[in-house]
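Heads up, the chain below is alone and in the form predicted alone; it's given as structure tokens.
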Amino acid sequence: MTYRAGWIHFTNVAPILDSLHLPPGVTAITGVPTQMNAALLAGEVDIANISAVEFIRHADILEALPDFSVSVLGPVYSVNLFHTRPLEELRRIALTAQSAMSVALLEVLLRERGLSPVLERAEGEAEELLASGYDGVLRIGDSALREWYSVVGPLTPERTMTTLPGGGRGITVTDLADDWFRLTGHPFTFAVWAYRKDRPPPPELVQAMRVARRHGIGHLAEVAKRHASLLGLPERVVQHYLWNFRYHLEAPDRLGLEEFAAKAVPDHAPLCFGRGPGE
């Protein structure tokens, strides 16, 4: 019987997915986070790198690989709130429909500050939506990375990614992962590789993913160069973006995940993880 994978193939998982060779009997489709979340829950795929919040919300039927994640400690650069007023003065925020994770994180961060602006679904680039009347716009993924660099760039030989300004042209960019770190001191886990408890992945697929991850991290400059060309961004930007990620779901990442789960879905079922390598 075919085992079906659903991949969210943003640049942030390129070090894992670019060189992944699926073993016999495994097929894969790709889509945006909300599509793959829905496909996994509907049983249309058996495993997916889904939003951590969907894993938390459906922990009764889902389990996650114990050593795979998309996590960061500090800024992520691609989950951004673009705004023209201070956070405390925001009235209307446009939300993307592509990601339940970023919306849930934004809601937690606003609630922790005691803020309650109007949140509305609206698609489009940040500057277009800000010009249309929103004073805040949530953007995610590769497009958010490009729009962030458009606002805060450019890099110069003397300037590093960590010294770029927090905005430009009258726009402030709040990095939600960095805001989470300032709030909690923990990494933030955006995605896990989750599967239905009744359909665990074949060991050959998990091993192929580990091999692909080792290769991708070991050849990060090549991965960054390829994706910088696709994104229209400097290689330095994409290389820093990729080496910033934590792909192994280590103990600090789980601490952050558990804290987010408690804040976002306080009545969630226990989070379950499969056996690690050699167990």
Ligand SMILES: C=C(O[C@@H]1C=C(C(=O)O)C=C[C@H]1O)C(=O)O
Contents of the next structure:
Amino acid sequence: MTYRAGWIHFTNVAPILDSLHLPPGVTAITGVPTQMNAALLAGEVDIANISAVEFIRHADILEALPDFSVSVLGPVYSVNLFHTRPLEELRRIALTAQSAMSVALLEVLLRERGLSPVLERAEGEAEELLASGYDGVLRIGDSALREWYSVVGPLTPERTMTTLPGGGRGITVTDLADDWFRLTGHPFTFAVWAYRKDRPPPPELVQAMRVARRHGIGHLAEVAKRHASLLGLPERVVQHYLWNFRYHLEAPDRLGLEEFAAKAVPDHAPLCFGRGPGE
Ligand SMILES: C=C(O[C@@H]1C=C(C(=O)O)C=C[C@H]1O)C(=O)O
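Could the form predicted in complex with the named molecule be shown next, to go alongside the form predicted alone?
So here's everything in the complex, that chain up top.
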């Protein structure tokens, strides 16, 4: 029987997925996070990298690979709240319909500050939405990375990825993963590779993913070069963007994930992870 995979195809998974050779009998489709979340829960795919909050919400039926994640410690650069007033004064925030995890993170970060602006789903570029009456716009993925760079860039020999300003052209950019780090001191896990407990992936697929990740991280400069040209961004930006990710769901990432789960879905079932290599 065929085993069906669903991949969120954002650039941040390129170091894992670009050189993945699917074993015989495995097929794959791609989409944005909310599409993959829905496809997994509807049984249209058997495994997918999904928004970690959906894994937490459905921890009774889902399990995750124990050593795969899209996590960061500090800034992520591609999950951004673009805003024209201080956070405390925001009244109306547009949320991208592509995201579940970043929306849940924004809700936690607002709640921690005692803030309750109106949150609405609205699609479009940050600057357009800000011009149309929203004072905050949440964007994720490749377009959010591009929009961030267009607001805070360009890099120069003196202005590096870590010393770029926090805004420009009257827009402040709040990096939600960095805000989480400042709040908790933990990494933030955006995605895990989840599957229904009764449909675990064939070991050959997991092995192929581990091989592909080793290859991708080992050839990160090439991956970054290819994607910089696809994204229309400087190679230096994409290189930094990619080497900044934590792809192995290590102990600090799990601590961050557990802390997020306790804040966002306090009544969740225990999180289950499958067996790692050599376990
Ligand atoms: C870091 C990112 O993480 C993604 C964001 C997700 C979400 O907001 O639901 C889901 C999966 C992640 O791959 C990003 O989109 O830039």
